[in-house]
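Single chain ahead, written as structure tokens, the form predicted on its own.
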Amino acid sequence: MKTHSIAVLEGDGIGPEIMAEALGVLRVVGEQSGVKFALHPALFGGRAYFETGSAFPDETKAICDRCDAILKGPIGLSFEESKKIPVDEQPERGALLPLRKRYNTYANFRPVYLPAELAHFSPLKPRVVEGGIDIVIIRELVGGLYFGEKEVGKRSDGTRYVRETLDYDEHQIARILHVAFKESMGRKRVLHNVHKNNVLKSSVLWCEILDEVAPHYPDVQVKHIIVDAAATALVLNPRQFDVMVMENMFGDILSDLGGGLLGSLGLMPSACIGTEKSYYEPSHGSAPDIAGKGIANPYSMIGSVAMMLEKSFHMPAEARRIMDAMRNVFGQGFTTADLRDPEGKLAPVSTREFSEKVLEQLRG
């Protein structure tokens, strides 16, 4: 029997709840496909800091190092809880960024996918989302402003200041562009390059490198769009986009806007692909305000399992079955608390009930 080892990082807030449901789906897939998934739980994020004094403990690093892939729940704490942790150990700085750096997970895939039969979840007018939304946002994940040098200090006159640098080199830019072009080749062969080269020198270099990479993919049509215009266009006409590629901070912001187009970040799984190891996570946060209430939408966590099966374990058929099962549950008239139901016709279900219905679809 083939075995895949997975580091399981539950995370904070609703993380343990939605992870439990995602692992239930994974177990059924394993039973049906004859593949064994060896699960290795480890602490990560705010809970890890409170229990060990580190948001990314050495034991967790060792587990992640040994495993074939990493399945990560959302991390983060409430504003008040965050203040109990030193700034550099807060989950995003002390755990998430070091995770990305350790495994060089430079390519972030965030599908913005809403099939036509689920378009009612979107807050946009029906004529805007008619036919559904199907976009892949590809974000460079280990460079730019988030990973540049940072300095905090006080000037001679007592004024406090902060300085953060945006750092990219041509190799970092070229490799993410190759990923985006290859993704485009398997889809509609239209690639939107999102930039800000009217202001930022980093975007000038980005576009220069794109001009050098593009001739390798003559069948892909490149369309250039400035990031603020892209934000507007995503709301006015999202169906014009297929694959979008951008630097780190632009991708962080626009992919969350993508969640808004769908009606919830609860509908956005993601894959963070590295040179040797990858991790998979929901695009949303840990939602500490609803933790323990059993109402969190597990779609993004279960969808992240599907992306792991496809991209790390080369099981695309199983991945598609999971996504189809979740779509069918919504298509049958069920909904979770985060999703829009303007006519009040849908039946609300809990976190557990949603995953149970997904399991029924898979077993059926």
Ligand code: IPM
Contents of the next structure:
Amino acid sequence: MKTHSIAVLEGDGIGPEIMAEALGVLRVVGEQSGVKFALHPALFGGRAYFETGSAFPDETKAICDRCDAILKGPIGLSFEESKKIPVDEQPERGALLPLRKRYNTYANFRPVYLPAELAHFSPLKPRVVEGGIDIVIIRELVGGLYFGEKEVGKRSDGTRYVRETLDYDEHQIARILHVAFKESMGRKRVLHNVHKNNVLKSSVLWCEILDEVAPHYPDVQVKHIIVDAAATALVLNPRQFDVMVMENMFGDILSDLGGGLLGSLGLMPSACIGTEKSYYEPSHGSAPDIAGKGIANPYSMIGSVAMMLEKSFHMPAEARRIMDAMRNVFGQGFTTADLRDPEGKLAPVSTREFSEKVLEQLRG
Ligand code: IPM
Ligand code: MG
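Mind sharing the form predicted in complex with this ligand? What's above is the form predicted on its own.
Once more the chain from above appears, this time first in line as the rest of the complex follows.
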């Protein structure tokens, strides 16, 4: 029997609840497909810090090193809880960015996917989302401002200052662009290049490299759009987009905007593809305010399992079945209380009940 090993980092807040459901789905897929998934739980994030003194403990690193893929829940603490941890050990800086760096997970896929069955969650007018939204935001994930050198200090006159650097080299840019072009080839062959080359030199180099990479993909039509204009265009006419590619911080911001188009970041799974190893996570945070209440929707965590099956384990049919199953559950009028339901027409079920319905669909 084929075995895939998976490091399971359930994380903080709603992490354990939604991870439990995602693993339930994985179990059923394993039974149905005859593939064995060997799960290796490990501490990561705020809880890891409080239990071990490190948000990304060595033992967790060793487990992740040994596994074929990493499935990660959301991490992070409430504002008050965060203050109990030194700034550099707080889960985002102390665990998440180091995880991305360790496995060089440079290609972040964030689907902004709103099929008809989910359309009621979007705050946009029905005529804007009519026919559905289906965008893949491809975000460079290990370069730019988030990983550049930082300096904090005081000038001689006592003025406090901070300097953060935005670094990219041509190889980093080229590899993410190749990922985006390849993704485009399998889709509508329209690629939006998101940049700010009227101001930033990093974007000038980015666009230069794009001109060098594009001829390898003559069938893909490239459309250039400046990042601020892209934010407006995403709201006014999201259906014009298919694949969008951008550097780290632009992708951080626009992918959250994508979550807004869907009605919730809870509807956005993601894949973080590395040179050798990849990890999968919901695009949202740990939502400490609703943790433990059984009302968090597991869509993004279960969707991350689907992305892992597709991208790490080459099981695209299983991935599609999972996404279809979740779509059908929404299509039947079910939801969880965390997702907005402006018309109050949906039947709220718990996190567990939602995933039980997904399992029913999968068992067909
Ligand atoms: C995300 C998050 C992270 C990021 C934070 C938690 C460091 O917002 O995955 O989008 O900025 O990349
Ligand atoms: Mg973000």
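Only residues modelled in both forms are compared. What you see is a predicted model; the values in this text were computed from it and never measured. Numbering follows the first chain given and starts at 1. Rigid core (definition): largest C-alpha set, two forms, superposition within 1.5 Å.
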property	result
Residue ranges moving between these two forms (criterion: at least three consecutive CA positions shifted 2 angstroms or more, core aligned)	116-118, 338-343
